[in-house]
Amino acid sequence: MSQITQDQDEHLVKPEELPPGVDLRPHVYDGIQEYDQRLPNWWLWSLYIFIIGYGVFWLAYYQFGMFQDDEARLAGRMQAISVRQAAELESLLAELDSDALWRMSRNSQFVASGKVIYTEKCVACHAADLSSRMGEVQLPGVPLNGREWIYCMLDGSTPVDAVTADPMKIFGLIHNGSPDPTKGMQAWGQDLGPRRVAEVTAYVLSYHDAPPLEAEPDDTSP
């Protein structure tokens, strides 16, 4: 027997050195000995509970459909948001019209709220001054500070008229997106909700002349 083997054997636990009830397997691998004991009850019961719990969960999830996966939960929440926004839109449109949007555009509170939304969502395409230009660069959006509107002209108006914008058409375009999805703007209604769409509409209209209004600007809200 070599010196290395002798040194290894000296470090092995001898059966007579073990406490009562503790056994060793008869083999030794690379100087490693193994106990031949039953696992502790706490460990075994943890394993049994896990196995039983997994079986119950498998039956509940896959067989009885008692739990929803992430995709189903997300779809449910999105549906709830859509229903809530539809109800909000219906309630808002019951009172909203072109005159109300014009009045909002003369209300400093609505305009300030709309500017925040516009700066966050619209500047990249329409520029901070609504010109759709950044220096010499033409941005992808159309100008919003002129007299000619795509899809949003007041019926019967021409670019030479003092008032050319139809506020409700602007609101609808922002809310529903461009009629031509390959070239135009996305629908912001689901992202912003009808209230914020009305505010950003008011901000855009604040750059334009309004028809005569019956009420004081800052005292009226839709």
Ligand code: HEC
Second form
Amino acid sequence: MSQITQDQDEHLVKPEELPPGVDLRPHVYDGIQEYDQRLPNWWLWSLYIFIIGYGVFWLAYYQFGMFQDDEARLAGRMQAISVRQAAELESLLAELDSDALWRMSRNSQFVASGKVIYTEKCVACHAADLSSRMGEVQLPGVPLNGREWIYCMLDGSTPVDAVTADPMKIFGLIHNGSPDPTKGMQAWGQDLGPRRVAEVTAYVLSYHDAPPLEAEPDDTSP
Ligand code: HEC
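What's the form predicted together with the ligand like, now that we've got the form predicted alone?
After this comes the whole thing, all chains and molecules, with the earlier chain placed first.
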């Protein structure tokens, strides 16, 4: 292999020309010589640090699940939110009934919060006055201020009765959406969470006559 021509030979470095401590390996390939040097410390330490660092990273990333990518982090957060919402729904439903919702609908604070949600999420289809009409134009929703309901009629109620709305049915319908998903009334539970669904239910109910409500339990009485 090391057929060195006369011409190449003149260009080869001779060991005695090198500074002390710099060695050459004995072979020459195609006129190329090779140093025989220990790698510099900075180079070796970079390599060692990288190897150790990679080991630490491998453990942290693959074994302990740190440094997740955005998608995994997002999925984890969404999972946490739905777990929290389910717990919130459970505790809210434990104390939520028609009376509680009617009472919320007579409470200006709940109604005001419900109005904010309604204005943001529902107005486009049900209109600001709940009539689902804007002037002459029929909006995609159905009226929520009338005495007739598709899904939320109080059982046994006829339009001549004073009260036709069933608050828990309204809550359930807003939370879970229309039983017919092609109609365009989506489930809002995921987006709003149960407390805000209750608030917007109270806002809708504030347009309706309430049944006579039992006085609120008065915990200040002895
Ligand atoms: C994209 C349009 C759209 C939006 C936005 C929308 N709705 Fe609806 N909503 C509808 C339609 C359409 C129906 C009728 C569904 C059916 O017939 O199955 C409906 C039905 C309802 C009903 C049942 C009415 C009944 O007669 O039983 C309630 C209550 C209701 N919506 C409340 C809300 C609230 C509260 C919001 C906002 C959080 C909202 N909707 C947002 C389109 C919409």
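Think of the rigid core as the biggest set of C-alphas that the two forms share within 1.5 Å after superposition. Residue numbers count along the first chain shown, from 1. These figures come from a predicted structure and were not determined experimentally.
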Per-residue rigid-part match between the two forms, Leu192 to Gln85: yes
